[in-house]
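For reference, the chain that follows is the form predicted on its own, supplied as structure tokens.
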Amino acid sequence: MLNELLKSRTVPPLPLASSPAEWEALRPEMLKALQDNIYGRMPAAVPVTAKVTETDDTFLANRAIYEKVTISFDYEGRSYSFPVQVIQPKLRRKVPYFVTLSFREPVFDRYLPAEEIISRGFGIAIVHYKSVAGDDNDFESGLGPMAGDRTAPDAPGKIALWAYAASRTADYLLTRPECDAKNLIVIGHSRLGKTALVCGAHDERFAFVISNDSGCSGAAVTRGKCGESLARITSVFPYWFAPRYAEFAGRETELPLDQHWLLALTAPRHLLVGSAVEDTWADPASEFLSCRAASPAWALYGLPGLRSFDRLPVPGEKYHDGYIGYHLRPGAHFMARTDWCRYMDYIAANKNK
């Protein structure tokens, strides 16, 4: 039933490959298609330095260490920096870290149950997105100048710059002795869920890539999507994307790809997508169908992608038996404690796999 639904929406198949080697050879071509048409070219990785500017070694009732860190680097003759807040649980073992793309700077935020995450044995690196680059058309401050000439059709938008900062944060985390390098996680909600997907597609060091309610131009397939459209998102938030993307407004079927390509670039690593029943703007059905359409990439490695019933999910269902995990939460557009708990449950069951 779901395959027929995907065909009726003319969602293009993934590029043809018959082995992991062929898929790996296609990755650069697929990334270029995403950069050229949607998010803009990703700036090249460069070495970073880090300086701890603030420390609290009795954080969260003496169960964690809090540090504020400034990450700095040089790019094309200019110096850049942005702050990251790091919370390390006091455990005598390596811990998986969430690189958490955050809407607000305070640790104790409605989208981030920090104490519960630490209690579950995870570290957190909080990247406040506006501290990286403003959520506006200003490309002069923060990392904005890295975009270069914004009249170029493939100039990077803010999503690419926020994703770049998440990868530079990973550079730093991997120098910390308590960081479990095999189980690094990138996570975001809404526009930052889109960012987490872009980061995870480009940066294969992330073992788990998590998108919460990312919707249009994120986890949801564009063709036949309800709620927010390509035309609307590129008119209201043109600075998130490459300038060329707006050319496809109202002409989605002319895009040479769809969003399941972005999801598929996580393979053979773990991908988690969370939707909310009342979030019709993001369109949970299109997010779920995208997971379904991306699954053949994992099959090339002999791994299960999305394991689900051959129908759209009902509220409260979760499918966490494959390398693509999906859940549909009751309620509205939000990064809820329920979402975090499901993601942490999945990671705990799938670490080192």
The other form holds:
Amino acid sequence: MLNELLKSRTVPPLPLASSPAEWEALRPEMLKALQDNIYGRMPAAVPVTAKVTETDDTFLANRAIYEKVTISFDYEGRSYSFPVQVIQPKLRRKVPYFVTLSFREPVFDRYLPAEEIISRGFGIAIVHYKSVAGDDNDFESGLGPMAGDRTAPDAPGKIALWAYAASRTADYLLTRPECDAKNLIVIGHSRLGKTALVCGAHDERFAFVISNDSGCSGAAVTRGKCGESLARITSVFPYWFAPRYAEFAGRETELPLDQHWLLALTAPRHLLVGSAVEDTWADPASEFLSCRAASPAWALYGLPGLRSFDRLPVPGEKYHDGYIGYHLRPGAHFMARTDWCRYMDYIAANKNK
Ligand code: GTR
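The form predicted in complex with beta-D-galactopyranuronic acid (GTR), contrasted with the form predicted on its own above:
And the full complex, kicking off with our chain again.
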């Protein structure tokens, strides 16, 4: 049924390029199209400072070091800061870090198998999203004022600001001697999966970009999408986006782009998209379709994007043999341990040397 639906769907092609150089020359205007129409301007990167405020050297049965760090910066005459929790496995080698956009602050959370992640040799930097900027229409606190005049059509929404914080976290992590700069990862679920994609599209330092169940305005193609629509998301969560985005409610086909542009901006790096079969609100078929439509960007580099084009995986199956890895998990909308394990398996097999 889903596969029949896929056949009848069309998405606009990616902007035309015939070489990596041509594609890279298109990047700025593609990013601008995303900013102008969907997420709003991405504030310019500025230097950060970091201050460790808490330390535990015997974390996780002495297998890790925990640090709470305040990241601070100045932007357009104002000072901003937000906290990050860093968990470093005690290993005598560099470690790939997950910049984890997180719904909850505590490390011990049922959606974050911290112990398992650490024991597999990854570091974790938890960016608690509400500690960056509230998940609401308040643009006065946290990083909110960076949005400037929110009546401007391209004013950044909260997704852009959360993504900005993930990039500033990368600035800091890259100063840590144990951080493996070639294998930095950004990951998030749902609204934070959208955020991880936006961050990874802008910030090429992330070697792996991971979207879990990000759905509408995330990994899923908007044209013909089932479940949550552009009209619905912009009426319930207007503050996630640039004000202009709402103008496309019910007029999705007039958008000058679709979400596969966002995915394609990860090329030639690794992109992982996870869906859950019961998550019809996010719409796995539209996420899959988007991965398929983004693949030509990798082909320009002679790399395989999504390898299996013809049908959606059955629940439990994964297509992890290309630079775009897609999996469909049985069950509902959440970031499961299974999802984490799939992502870690993929990264372990595809790490940059
Ligand atoms: C829903 C929203 C989705 C998704 C989800 C979440 O209410 O409609 O787009 O982002 O929240 O973040 O859990």
